[in-house]
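Shown next as structure tokens: one chain only, the form predicted on its own.
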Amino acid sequence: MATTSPNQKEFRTEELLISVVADLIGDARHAAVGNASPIPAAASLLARARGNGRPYVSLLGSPKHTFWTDGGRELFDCAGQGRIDVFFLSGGEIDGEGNVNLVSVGDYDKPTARFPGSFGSAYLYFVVPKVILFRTEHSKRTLVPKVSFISAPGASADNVYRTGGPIALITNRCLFSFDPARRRFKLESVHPGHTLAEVIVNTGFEFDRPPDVPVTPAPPPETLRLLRETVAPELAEVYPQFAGKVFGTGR
């Protein structure tokens, strides 16, 4: 879906939440992306032109952006070794604690639906300093008063020696902000074309929200020359449906 913004040119709702999270990222030495993540790759690809080449960037499955030879397990000691900063994540159900779900819904022993399992989620959760949620469809089917099953915990008692956790989550309606200490999340803007009473109404938990809540900035001219013309056709080796779509690379 295209938007437009007063004074942007025409943007698609992906470049929107692509240059979103490339802000989340900051000024990190080191982002890595898993498994069926575009938004996350084309974010940390974008975060890194913009950075004349920081942060290091490692997209799992991708000879040319990873020094990994050994996949996850290689992922998961370069967290353990304080050597990846941001990670992203999301879940078949997210809570207002910043917990995620990627078991099943409904009872254990008899679910209603089934995912793909937790893999390194919960591990990854605890380590990575900087953790970016992300789920692009944000309906009360995903975004729940409490998860069905708890893969890995947005925050842990006082007495749980931890590094890691979530930042923010992003949806494709909006931004949210993740407070550790209150464990719960704040509206941080409205993505152009949405509003804050749609959000209300299609999030399952309570979130914070300050008196006016700002619409997303567009992505600024340079940032879409630079997702258009450098990080399609680097996404395009991992992702190639997803860039196709997105940015029309090799039609």
Contents of the next structure:
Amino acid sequence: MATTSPNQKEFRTEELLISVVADLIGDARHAAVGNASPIPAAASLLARARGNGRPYVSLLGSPKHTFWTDGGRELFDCAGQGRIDVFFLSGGEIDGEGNVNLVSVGDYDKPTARFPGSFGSAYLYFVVPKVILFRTEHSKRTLVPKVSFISAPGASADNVYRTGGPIALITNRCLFSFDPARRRFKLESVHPGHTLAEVIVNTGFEFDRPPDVPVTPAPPPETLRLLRETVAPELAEVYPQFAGKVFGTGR
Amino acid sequence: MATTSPNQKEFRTEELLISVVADLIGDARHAAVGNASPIPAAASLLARARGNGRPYVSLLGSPKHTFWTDGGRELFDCAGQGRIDVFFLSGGEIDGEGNVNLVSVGDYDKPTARFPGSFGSAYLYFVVPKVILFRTEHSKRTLVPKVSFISAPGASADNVYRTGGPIALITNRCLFSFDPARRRFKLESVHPGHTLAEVIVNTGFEFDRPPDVPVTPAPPPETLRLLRETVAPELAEVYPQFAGKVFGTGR
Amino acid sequence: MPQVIRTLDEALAPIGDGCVLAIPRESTGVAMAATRALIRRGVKRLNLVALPTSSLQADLLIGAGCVESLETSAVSLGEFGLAPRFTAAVLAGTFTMKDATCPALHAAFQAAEKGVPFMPLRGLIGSDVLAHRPDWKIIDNPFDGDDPIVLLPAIAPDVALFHAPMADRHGNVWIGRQRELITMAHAAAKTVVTVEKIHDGNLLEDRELAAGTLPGFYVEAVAVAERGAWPLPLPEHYAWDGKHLAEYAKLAATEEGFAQYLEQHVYEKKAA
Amino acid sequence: MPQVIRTLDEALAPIGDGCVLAIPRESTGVAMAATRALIRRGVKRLNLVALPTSSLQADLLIGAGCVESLETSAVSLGEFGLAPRFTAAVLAGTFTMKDATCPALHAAFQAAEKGVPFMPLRGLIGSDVLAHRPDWKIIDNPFDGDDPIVLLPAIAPDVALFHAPMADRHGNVWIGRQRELITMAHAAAKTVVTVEKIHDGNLLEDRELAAGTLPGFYVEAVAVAERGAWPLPLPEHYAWDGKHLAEYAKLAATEEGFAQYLEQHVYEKKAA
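The form predicted on its own done, now the form predicted in complex with the partner chain:
Next comes the full complex, and the chain you just saw is listed first.
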């Protein structure tokens, strides 16, 4: 169990990201989190703690935190039924139209770099209402003008069946929202300790921004308390190393 | 266990029908038998006893004699995979083109008689290579010139995917084979104690026949022995009443 | 989180008048106690969809005047003969009958389970089942030349209702091998289940039981109804009540007899 | 009836050169002992289809030169990084890569399971996954107006190969909740399974175990291979061997290191 008491003045970057993502989740029935995603997992658990059990949280890497009894297809069927409201995606490359590349760089037939593959992105991006893009590395290598390969497109033509898509992109420098009609990101806030100039120089795509870009708000004390006291021990069941590093859980 | 010893001179009508149907099954990997079908069930078990375990026999009404673990669709999926070689169908009406009616008599919207419904016939008739039609009542009421409602057609146009269909029709009077190219039945044999004239007068459809119509051969002694000693006790697990009546099993 | 274990009447609240209600075939666990409770409540205009057939349940609901339409591959009392109220109502034309074939219903529920608008199925071409279903379509298989194939629209019921051996307090329901119940629950917006008993502990945490469990995530409400499938069977728990079904078949042959059956076994006996 | 329980090498006989071989994702039971035996035997030109992803198994087979083509949604060593031989072989263009997306592979296996030529799937439109799959088609949903939808052709492998906790002497295999293994077996012409142990008795006659059992009817051969998924996990039985996978990731980063790994862990250790 976490023994650290909430400290109103200090928080870790991870805690900031978790708090921002939890706000993005908002009121939802079901958030599903892929493998190896401790920050989205913590954010979903935080949203659940704040929502008194809602959303239902599925941590896909953990048999204990998933209910599937119909094999690997159940995640996708469940999403197709409209029963997954929030999902998280990353990408080797993400471009300014919200396109995600999980496949390769360069010509597909003669690539210069190869990633593992598209996984379920080419489907889930279309049918999960709130997809939150999460890519901590914020550089011109990852946030590019145009992806080499579209694993999943950020927006679709009007006649294409689409009940979901990206709502935001969070990095270690800032938070963007996504406007599917304009097919563009908008800078919402820059994290404390980072600057607009730094965001511009490290982003490969163009984006909208307000005249005055706010600073990402610090996690409120109640959020930090819930996170450290309630969420951290739950998270430690699945991500012991991360929970130990960030919250000192299990030490 | 059956205690009756084989008797070469005498056999029951049911034993004749079982023997004929077992011959029709021939060498097959898998015979599936619907509910409430003791004669097809006995014939399948007889074929299995003669084939040293082949065909695999599924008796759909009996959880013990079916292997399904994927719900009610598994029977149909299994047939779609080409893994069911023999199936049995009956019909409220059967016509000379092999069409089967399990729905209603008269105008579909204002029927004069209603049967339960088509069950899986509109599918299985197409994808099971050997479908054996079985209708003990042989009358102009059941064997009609043209069915009121085609639950499943006896034959299909060349461009229609069809890996199966009727191969024969057995009644309490005779055995017909079916020619899908000509879409007609052919009288193969008349059961002992019945006559060609009787078959003609009681059949509502036209059919082909050889100049001399043979008598359906009596079950050979070895078949009767297997039936009474090996098949009867197996059958009694699922059809105790029928097995008792025909084979004296359990008495 | 609302309580998932409820009284029978509370659990049945989602099944309103006009509801599209999915019901399972006789051998998988039919919620008969719940069906009697619905008739007592006077439910109206049900649009029943049987996966893929029905017996006493559809016959009772039709006879009691609760049914607007029925989609099914068959209704029959099996060895107890034709389903008398179903047969009479078809002949009288008092409800809308949608004849189907078993694998079409399985496939249409799977389409809803997968969130796709349709599912292809072999067979059917040249059948009057297809001829009377304007909602089913034939296309040419785009992967082959001249190869017509039927497409069936997805069936996504409002509510799925069935009976199972047990559930836990998380709403997880053990269905064993009766996996069409899982497909039915995935396809339906809400699922209501009656069970023989409540299982202490979490079914999903038991390695062996988990394999045969419908997760509570899909379950709206559970009510305990001992012998809740009676007089129909619950697989591996109890068999048909043949004597009762024979009595039903006899009484339900006439409207008067059916009214008498309702009085004796539905209205009077609240927990038959 | 031929004996279903065989030695590992006998059980693998149906997996010939050029075979279309279905393999499961890492977390469901990968037949790694069998994979090493196939490499020792020198199997050639495998057409692997992963349901829906692969990790060490595909990487090892690709590195050992056994693979002609691979259809998958991803190959990765997860927390141990990129799959090094897969990555190198894609960059070198030494095998045919067919990129897919997870639900497309699930749906295509279900199409084969159902005996239909194709299955529809939402999503995909506008993705380069689709753009590079000339074997996938878009049609206009005939139940709606202007509504393009993708159709995926059925995948019917020659052989499905996986590892499971136990089988009985009838060839029934207990797979628990890993139900894609059942779909895989239904879709494949033949299924070969390695298991931790033989279960005495008939799995289908055990009410609780039956719900998680692949019937022996679909199973061509079973071989016992204790810890047969090692160094990958067998759900609820053993976890990854993280130390070994880290060593693999390090060695397989170069061709020389990979050759050394094969020598040590595949060719020398017959029952690693």
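Positions refer to the first chain, counted from 1. Remember, it's a predicted structure, so these values are computed and weren't measured experimentally. For the two forms, the rigid core is made up of the largest set of C-alpha atoms that agree within 1.5 Å on superposition.
- Taking the rigid core as fixed, one finds a CA shift for residue 72 of 2 Å or more between the two forms.
- Core-superposed comparison between the two forms: the CA of residue 82 stays below a 2 Å shift.
- Comparing the forms between the two forms, the C-alpha position of residue 111 differs by 2 angstroms or more, with the core used for superposition.
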